[in-house]
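Next comes just one chain, in structure tokens: the form predicted alone.
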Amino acid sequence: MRAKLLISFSLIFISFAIFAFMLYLAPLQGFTDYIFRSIFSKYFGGIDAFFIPYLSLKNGQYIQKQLKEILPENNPPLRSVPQVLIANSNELMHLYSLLKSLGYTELNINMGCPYPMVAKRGRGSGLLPFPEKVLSILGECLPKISMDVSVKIRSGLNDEAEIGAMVKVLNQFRLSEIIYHPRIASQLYKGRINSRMFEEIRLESENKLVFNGDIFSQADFRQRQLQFPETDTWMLGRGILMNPFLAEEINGQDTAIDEKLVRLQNFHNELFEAYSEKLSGPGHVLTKMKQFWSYFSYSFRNQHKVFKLIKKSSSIEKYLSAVKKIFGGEW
């Protein structure tokens, strides 16, 4: 009897296991900033790990409007790791300096960012055609680097098939992950992910794989996890910011209706006035929110009639009264 127990509890154990996880939100460009990642942790759970948009020199000087981001008292009391897009040693020292100096224990190297006026600058997935020059960046910087280092890849610039040369070329290094978004950069979200792309550098890599892409839904989750089931940390994106409910769903916790329409009322208002504050005049900041609620309207039964109502709101005061109909259910 003793012994089937003990079996019974072994399987328990080694079930929990293969489907423990972590889940990380993405540096969404123009979207997680911080105000969005204070304002969004202090109403939602689930995620484990914040990753900030990326930090990146212009003419070898900071930018100014992006030092707010990695300011440790701007970010949420929980794991936040700064990405930084480079395009040489020289930009990667100069920001590992800084990020070091603010108390950063880790950093992550953007080498999928997909935009053309990225890319065309040898920045983010303008790196995946050059595996020799990652070669060449990392064998020089990483010895220097006294903090963990992790990569965010995409399949490559135009053709799949530069993932497998850059793949060789990270093996090369320990690194503490690689994000990969199983898209090549040209598709920039458009078509599918390549599941079965995922699971060959899975097979090949010697660094721990992190899954991107795609995952909308708890249902969306739980297929990618049987899928690859030895893989054991996500990165959610636009998902969450169509339902910041997502990564609790993921993890099991169950919301009322009702509840849910009042935290995100308040995360909305609350994100309204953090930007209303930083933001300068209105029509910055009615372009700022009617962005968000091309995803916001996802969590509405009728997405594409609240869309619309935002859309057609043409001042602040039209704005806060679609608002005001669309969380009153009066639309």
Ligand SMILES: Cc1cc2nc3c(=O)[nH]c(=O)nc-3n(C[C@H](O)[C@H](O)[C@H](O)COP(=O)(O)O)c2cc1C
Second form
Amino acid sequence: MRAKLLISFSLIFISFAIFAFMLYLAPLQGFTDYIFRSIFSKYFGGIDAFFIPYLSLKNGQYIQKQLKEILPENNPPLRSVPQVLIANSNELMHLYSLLKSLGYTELNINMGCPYPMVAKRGRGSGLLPFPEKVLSILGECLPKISMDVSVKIRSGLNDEAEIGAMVKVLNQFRLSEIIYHPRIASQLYKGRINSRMFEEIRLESENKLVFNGDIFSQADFRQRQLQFPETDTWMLGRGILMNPFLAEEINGQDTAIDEKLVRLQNFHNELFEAYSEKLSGPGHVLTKMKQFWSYFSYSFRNQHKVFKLIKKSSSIEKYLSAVKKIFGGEW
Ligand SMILES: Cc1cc2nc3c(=O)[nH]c(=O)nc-3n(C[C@H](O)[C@H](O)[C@H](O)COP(=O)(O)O)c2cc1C
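Return the structure block for the form predicted together with this ligand; the form predicted alone was the one displayed.
The next block holds the full complex; its first chain is the one shown before.
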């Protein structure tokens, strides 16, 4: 009897260990700022760590606006991971010192940002064609950094072949993890992600790999989980903006449609109030909220109509009346 019980407990433990996973919220510059992160974490669960959109330096100086992002009092009492966008060792050490002084114990290096203005200056995905440069930056800095360091990468700037040499360099360091979005930078977010590449790199990498890219539904997640059973950490980005319940749903938590609408509306209202307080003038608030609705509209059956209604609001009054109509109707 005792042996049977022991076996059942072991089986439960093993199956829990196999299916246990962690979900990260991706950094989305312009969307997942400290206001969004704190209000989101009040209304929705399922996220194990919040990645803070990148910090960078301008002419060697901190960017004031970005400092608010990392102040501990502006972050939910959950794991918040700051990210740095750097071109060289000096920039990395400068930003590291700031993060260290604020008590952070981990940082993420952005080696994936695809935007030409960033990449042209050798930051983000602009580092991917230069493994020897990354070798020199990490070789010089990591011995001086007393925190966990992870990197976030794509397959390459212009060519998927770039990742092979980069992984060989990264294998020379003990990183806490590598978050990998299997697209090249010149694709931006277009085309399909290359999942075969993810598996190839997972096998080659001596550091743990986190999957990131195009998980928009519970079904997408299950499909990737079956495809990569050894992967236990997943980063969700646009999928969360399109459906803030996604992480809860992936964790098996279902919510009735009526309750969903109420939570979504309360979440929206608090977000709207916070940005109305923070931003100067109704024009800025309207622009910000319209950007959010380019994703939020996917929470409604009639996405196209919903977004059209929001987009054509030419004043805050018209915007609020559109929102009321959307939450009150059959959308
Ligand atoms: C508007 C926007 C802003 C982004 N900002 C960042 C950023 O600050 N740092 C970063 O590493 N990635 C950034 N990304 C990339 C996302 O973190 C993520 O890797 C990408 O969206 C793919 O994941 P998804 O398909 O789940 O959205 C951004 C993406 C978008 C669409």
